[in-house]
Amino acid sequence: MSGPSSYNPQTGIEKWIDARLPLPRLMYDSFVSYPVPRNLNYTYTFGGILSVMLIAQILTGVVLAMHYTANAEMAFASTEHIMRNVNYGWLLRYMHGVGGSMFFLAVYIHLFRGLYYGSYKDPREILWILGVIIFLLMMATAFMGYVLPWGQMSFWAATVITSLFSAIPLIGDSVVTWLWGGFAVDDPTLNRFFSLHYLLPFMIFGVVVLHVWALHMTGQTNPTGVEVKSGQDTVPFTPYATIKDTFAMVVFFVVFAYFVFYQPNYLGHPDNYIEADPLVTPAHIVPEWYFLPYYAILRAVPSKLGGVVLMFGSILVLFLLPWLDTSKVKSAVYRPLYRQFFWILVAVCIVLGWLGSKPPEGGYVWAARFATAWYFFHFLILLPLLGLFETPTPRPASITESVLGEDGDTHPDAGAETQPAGAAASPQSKG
């Protein structure tokens, strides 16, 4: 927690506003004086990057919605109209489309950073759960947005994925009929998906506000996993964290701009530039790249219901993670065995993504089964056992010690930039 507010309004207008709606005080306490651990590295900048990306996606999406026609007969043509006739429509669409991919790239880095540094552990369980809810809402939003261009891959991906709900006992067929708005993917389906795709980002924004609120209540974790013990362990958010976040955002948006201007269709599928035809099935139906690991899990078992259960279970298991990991040590820096298994998990997830892009036949299916089994083994068996048998390495007594060392020299394993000692001891850093 940041402690008592240090905001001091100077002018009469500031005092008048502060007495009636203390929004400037809230902004100052949250983004200027808010104390953050002094040893944060660049993996912690992706939270800010995601906030900016969310705003960019909402703004470009609102403008695109002004020109899009949610009608099965006109959707594909309206998409072409945006690209060819709307002023800078091509830029808006590429920013929105590539932005979705970059959004998921940043989310996956943010997620694996949380797994590595134990950001889900006491007292941050609710913070983690809110993050997983955001992830689920993002996946729903992205899937529905993928359908809107009404190309071949959009149409058939919608048909295949929504048909999976029919595997749910008793209510499955009714759920599919409701999703479709009839008995096939058609105009009512497109209208439903467009409405939800427009609505869900604002729901995501609301949950993000709760996520940030929970973060400020519990305080930010750090690479050592040691909680803040004194004012010397922290530095003010501005300028230390803002400078680091700004630099990371510049680098991230350079990559983003490269894809927007030079490779806008690199992550897409060529079949999606053919108008949807219910009578012609693509040779190989695949979702967007960020869904490929879950698509591989879905196809790993011959049972339709089993595949659906495993696919949703691979996400739902993340909700249980704070209680599955029995170790009292947060950071993988001091957990030698867990650190090795963490990187194996990263490799397994990458392999699952690659397998999701391959046809479900031969060795690909067996490889997907093995990778799926390992994914669940990691969370359901390995994590509980590691907490009981793993011997962690000695941890520093404080964040300051991890950065400077006991004798005041730079610690060789700090893993982050060292801030000037004077800055860390300044009155502002005590929040």
Contents of the next structure:
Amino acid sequence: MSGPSSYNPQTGIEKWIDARLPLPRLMYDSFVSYPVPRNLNYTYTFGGILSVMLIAQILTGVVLAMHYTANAEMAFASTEHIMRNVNYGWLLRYMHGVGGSMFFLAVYIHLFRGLYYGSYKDPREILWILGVIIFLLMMATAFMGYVLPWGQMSFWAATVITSLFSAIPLIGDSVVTWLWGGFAVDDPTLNRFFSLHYLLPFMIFGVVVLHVWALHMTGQTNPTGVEVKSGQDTVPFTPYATIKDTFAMVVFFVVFAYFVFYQPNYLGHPDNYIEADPLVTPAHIVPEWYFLPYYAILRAVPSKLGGVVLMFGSILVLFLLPWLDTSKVKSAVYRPLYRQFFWILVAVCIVLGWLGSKPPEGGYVWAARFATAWYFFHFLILLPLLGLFETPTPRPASITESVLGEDGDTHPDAGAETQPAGAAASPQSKG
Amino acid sequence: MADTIAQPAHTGPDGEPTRRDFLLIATGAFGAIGVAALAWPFIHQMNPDASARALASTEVDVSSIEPGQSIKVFWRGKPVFIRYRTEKEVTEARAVSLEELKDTAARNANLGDNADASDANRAVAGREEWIIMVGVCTHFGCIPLGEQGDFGGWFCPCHGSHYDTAGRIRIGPAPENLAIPVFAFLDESTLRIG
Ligand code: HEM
Ligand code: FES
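With the form predicted on its own already on screen, would you show the form predicted in complex with its partner chain?
What follows is the entire complex, opening with the chain shown before.
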């Protein structure tokens, strides 16, 4: 798919560099001439958005770290210092805090895009698994970041989440003490969380590089799920994908900016503006919105170990997904049953999120049990069986055919009106 | 080209391991032990340090606590509940048979592991109205609220665990009774925890 390099250095300096460290060539081949399917829709822009969000989090984070103090006595006050005294501190902190939420919004869309179009299937298993690893690292990063302001929610989230490990048989309690560096969440815990919160984003960056590398080996999927067959099926990354991604980013950043400037605390919890108090647990502990579905699963199970196992299992099952889904047809567009179950799964996840924000009583608990059961049923039973019994609808012979209609190849003019760019720019030389 | 150079033989003439095999395995084994030995300081540094371990005990004056009152003291970064129970609470706690309990172990660090969760094994020996417990829910570590819940003992708001007046888990996701720390009365009014 990547094909031979089409980078052609013109000036002397470009040739000089190319003979020594062909980084410009790598960039050119990966982000300029790189062929992408001509029929990608806007759900395919979230990878680019995620990359920009990672950079944004690193930039705002590094400058916040210049003013933040990772000490249990001072952390809360230093966060307030950022908000009140540091020049533009309020903006940087809100960008970072809201940025975390936007990052998760983007990753969830990206992930469900993958589920809908079968992005995890042969030959993209490693690409998918790297994505799940990034997702796990993001969750660890966001959790530890949330602890840093050392408010009530920070402290009690840290306590509850680290205590999850006490469910491990035999060694659980020692593991928790080791994580805490003491006999409760305290200063040593805060310090190590800060150290790791600084480190993990750079590890994420490394895995993102691998993720993109794997992507460029296999090429992107596309809404038809039919692999690229000829140069006609693709357009060069620049300008087509570049401009589409940029447009999507602008729209995404408008939403981001709305929250930063008008609702900066909407996605947070007011109790986190109360300093951490190890003697008082808030009446109603809730995690950040992006963790609510897992929290609902955790509480749905009446056994401590069972809850923890299912909660982690709900993500680990994603690692197995390429082998659980037995259907050879990638895109849900041509899978009438899977398509419906996909939307049911989306609904179940949203309902789980809502239940995670409710107190664990009566009907809520039963609803969470049902939704949890459905979640696992979907992945472990439905997907393997569906591939065997479902009759897919006919797929187009090629991407070009799906875009231009069946006679697209023989009469290129017929489709020229709807897709002038694609038709004119098909890099016939590549493929 | 490669096949013109003789490969070092990995087995001797009669299939015996050679000196080279020995060197390879010995080097690998030393390397692995070295890496493991070096990893330990990196892991162990995260365990409680000397200053955290030094705070292991605390002394409290309990002379002013009246029946029906309780206090929370801070020990090793967590609260310890000291409660002077009312007569009614003690009667209720004693009336519970072991079969009704979710966790039948005393969880009392002052007694052996085999002690059962009878009220006598949970309360302070010699001061049966008193109960001293680490105020940390055995589920995920929240702090239960006193004199609440279905059993008039403690109730954990986080995920709904109900403890009775002897701090035993009765309903909810918590697996164990509230832990009883090591303690001793140094005199009538001074309690040492830890
Ligand atoms: C994957 C990228 C990252 C995510 C998802 C993330 C997430 C978060 C979150 C959710 C908070 C809590 C914000 C609040 O409650 O207001 C936070 C705080 C913080 N983060 Fe990050 N972060 C990331 C990267 C970084 C990096 C690279 C650094 C520094 C080098 C950093 C430094 C900080 C600091 C100093 C705080 C405490 C100040 C505050 O609460 O705003 N973060 N982070
Ligand atoms: S922490 Fe007490 S019930 Fe979960």
